[in-house]
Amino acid sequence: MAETTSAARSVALAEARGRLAAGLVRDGDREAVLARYDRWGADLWDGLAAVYDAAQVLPRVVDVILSVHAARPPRLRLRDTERTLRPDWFQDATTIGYVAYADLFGGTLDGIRSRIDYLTGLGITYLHLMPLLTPRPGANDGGYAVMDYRSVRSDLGTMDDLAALADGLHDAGISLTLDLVLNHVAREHQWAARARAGEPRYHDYFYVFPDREVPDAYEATLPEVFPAFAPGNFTFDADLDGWVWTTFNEWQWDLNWANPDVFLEFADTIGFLGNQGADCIRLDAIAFVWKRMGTNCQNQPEVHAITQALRACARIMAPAVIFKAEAIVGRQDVVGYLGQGEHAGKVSDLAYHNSLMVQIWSALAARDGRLLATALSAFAPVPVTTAWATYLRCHDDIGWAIDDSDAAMVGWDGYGHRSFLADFYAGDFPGSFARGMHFQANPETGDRRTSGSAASLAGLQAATERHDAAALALAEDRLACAYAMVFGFGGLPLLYMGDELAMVNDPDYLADPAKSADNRWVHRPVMDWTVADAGETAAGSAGRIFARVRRLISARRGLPALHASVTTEALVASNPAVLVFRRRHAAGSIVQAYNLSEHPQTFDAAALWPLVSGALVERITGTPVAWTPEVVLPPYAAWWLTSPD
């Protein structure tokens, strides 16, 4: 990284937007790239010259743009546009998000395709597919150990069919997600290929050393990602002779991003993915792209300069575009994925908000809200151009993540209770309505993680299974009310696949070699259609269920006052069984109320300010509520309240 004065700076980036105008000089764009590029250009040098020598690396970003701008198809320059006077789309609580496997969902892109009204009457308008470029035959991560990141599965489709899904769905109003794995490629992948060919080029995109004298220094800091399938986080291979940095598995070789080469290969493609009709790129495992002697090789202040380079890169050339962090982290961390200091709303527009979703399982299991509420209000304020990604689960294992010293606030011990949340969440834990399964249990911390659908971690599946009609009643109550948290918190929700039918575990992964030995498989089951085209008109849990998060969805979107830009207030009543969420907003001030258990509960309404005594209206419902001293809940109610219009 060269030092550069404010005066070379200024040249550099004059020199830049030279080079910039020169190749726009027959673009009928070109005023508005070379704006964009006013806007943002700045924004690129800072984050290049925090990493590379960026006097060297800006003008080869500059033909990154010039070439991926002209390859842009004239429907996306105009969404550009569109895009770039409503930049505050995916915080509007209009915005409404579904994730998917994409071979689980549709079959094929095509298929996808054929199912667009079924995303558009549930009310989504952000469609998340799970990783579809072309990963490594066999084990491949559940495809996040990609072979080709310009190309498609060749099961789902072809990038004709992609870009023909995109069309297909910005048509209807929803905007797609793709993924992009930051840190690894495959082995198989032609990089890997070129290196143990013997290319100097490509060997130095990766980590190799000779003998285990450095990984052995980096393992002493470095946390295993897998330790019971793939422990340690290097890998010999004998055509390059020396030991690979594989982070995740010996097959997912970690890439050298102080190599400003790796960079560029990445502007370019989220430019090529933008091109195809993505208009947010999943930015996966990039807690991790950055390595340094002595930590966890996590969090790197490098990783958000990186960050902010690509964003402001992809500013300039397809505006349309945002980023979504995949950063699974503590929160002392996380925040910094949407930007602090120097890198305020520089970096990611949304990033995943893992801590809400671990802190709705705990205050549902320990129907007790103290310990939410405090973690929750612990985190750093958000830049108001970004928003939070909110979800009850994900396609990944739930991971404990429980603050020592925030269980100490509400005087909880942080390794018993994660162990209770273990062990209630496995279904080992006397008198727990859940039915999950155990991930990664690790001897050394006594780290388990959790694997589970929303329903059967709700009780759905056990309360069927026993055949109790109260017992389901209550765990359909308990999934609608999760779901509530989720959707009300502000930010953008994600709703995954099935969990709107009430899906409960698919053991039928075991039959499948390529799965077996994951259990997250687990709660990615195939699509039912028969019951998702029979919606609110299915039998039992499922059509209940579909009708409540409809229900839940037409509600937010006429509330403005979700807006992510307003951060919301995290807090228990009188009674600790009754958590509050509070958010104030210039379109009028929204008071969430919560039962977190399955017998009824009182709270003292003062908890409701700023609302005001006098009629309420509960707006998922759309009925009204008298104000009394003393809020009575049925059990696991979930009560959006605001002022009468």
Second form
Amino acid sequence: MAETTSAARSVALAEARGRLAAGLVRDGDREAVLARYDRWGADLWDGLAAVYDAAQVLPRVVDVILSVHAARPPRLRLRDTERTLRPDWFQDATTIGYVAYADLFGGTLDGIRSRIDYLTGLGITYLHLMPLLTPRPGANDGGYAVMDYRSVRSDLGTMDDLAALADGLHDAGISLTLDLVLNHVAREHQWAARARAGEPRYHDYFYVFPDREVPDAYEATLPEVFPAFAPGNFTFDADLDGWVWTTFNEWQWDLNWANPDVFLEFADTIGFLGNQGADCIRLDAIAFVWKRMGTNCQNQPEVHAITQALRACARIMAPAVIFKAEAIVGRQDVVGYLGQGEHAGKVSDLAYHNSLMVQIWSALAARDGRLLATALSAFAPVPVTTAWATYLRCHDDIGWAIDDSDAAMVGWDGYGHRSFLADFYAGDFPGSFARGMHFQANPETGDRRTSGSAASLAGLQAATERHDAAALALAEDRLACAYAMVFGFGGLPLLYMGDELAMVNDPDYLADPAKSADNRWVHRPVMDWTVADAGETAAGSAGRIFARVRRLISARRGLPALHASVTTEALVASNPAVLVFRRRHAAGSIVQAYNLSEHPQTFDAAALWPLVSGALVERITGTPVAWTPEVVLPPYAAWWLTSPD
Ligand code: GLC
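What I would like now is the form predicted together with alpha-D-glucopyranose (GLC), since the data block earlier showed the form predicted on its own; can you produce it?
Let us now look at the entire complex, which starts with that chain.
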């Protein structure tokens, strides 16, 4: 890292501006690009200067900006203008997300295009298509081991098909999110192949050690992500005759982000994906990109400086593009991904709210909202220009990230509660409604994570197996209640494919050797289009849950107060089984009450402040609610209350 004075910084920024001005074609967009550089160039410099020799790297970044911008299609330049005029589009209550594996949802990219009507019918305006770039052959972590960032997986289609799909989505009012795996590449990626062939330039893209000395020193403080099927964080490679850093699987090689060439490659890749029509780049496993001896090598400050530089670069070359951080880390660390201190407003626009997801499942198992309210209240504020991506399930396992100090605040033991949740959601705890599976049980730490679909974890599978109609009705209420929290929280809600149809666990993955060792595949079923096409008219739980999800979506779209710019306050009412979300917003306050149990619960109406006595409206069903000093909530009721319009 070079120390620069502010005078040197100004000179370097001015020189880079000159380089940019000289390289830009004299067309209608030229002044706009320069204005964006004037707005965000300093953020770019500051991010670079915290990690690299910025004076060396900045001119090279300008060259990336020039080439990406030159290739940016006119329709996307228009989108740049539109999104610059409406930068809060992803915070708006009308933005509703859907997350799917490209192949499992539509077969091919053209197949997805033919399903756009399904998404619009549901009210979806944001689609995250999981890995669709060319992965390594064989086991590839669901596509998260990318071999080529510039081509589409051949069975899905081509880059042209991707651009056509993006156009089709945009025409239908849907924004597209694509994954950018930036912590690692597949062992078969050409950078890794060229490193193995002995090219020094590419050797320096990776962390390679001649013997175990340094790896062992790192291992002393490194956790294991996949202890069961990929123990350790380093893999011996015979071609390199050394140990290569492999945080995830042995065929996922961690990149050396201390090397500015790696930064430049990814700045260019972001531009490339943006130019195909991606509106949002999901920064996969972003927490891991910077390594520091003596730490767990996650959430290092350099991660945020690098993100800031990439973000500024995107804002200059393709400002329609936003970032979503996939940092599945504790509450002390996760807020940094939305920007704290010097990085506030300068890093990712969206970040997964892993704690909310974990706490919803925890509250449902315990029938108690106190831990959720305590944990969420302890969150530091995030910039008002950002949003949490809220979700109930995703393609990954659930790690029971219960903070020991949060648990202690409500008089619980953190370890004991984590064990309870793992047992409960695997269906091992007496009386459990869930049917999940243990994932990556680690005998050394006692840590056990959970796989399973939302419907199976919420009790629909067990009730169906037992032919217990009453239990099934309760399980449906439980699932709808959980999703109401996700949609009511006020971030960008993400619906995981199949959850709208209450799809349960699918054991088919066991027959595929590339998947059978990884039980996360149990909650990655193939979309059942016969059921999906039937929608609300589908038989049984599928149709009923579909109708309820649709109702949630349309209620949310009509509530501007769910705009992500204000914080949700979580508290328990006078009864620990009743969770309250309070959102005070200029567009009108909303107070939500959730019954976390299968029994009716009462609570003191004072918890509904700032709503005051008089008529109230429950907005999911559109029904009036009479104010009574003591409110009775039916089992698993989810009420979004406002004053009448
Ligand atoms: C992210 C993905 C996960 C993958 C990991 C490694 O966490 O969501 O599926 O295993 O990154 O790329």
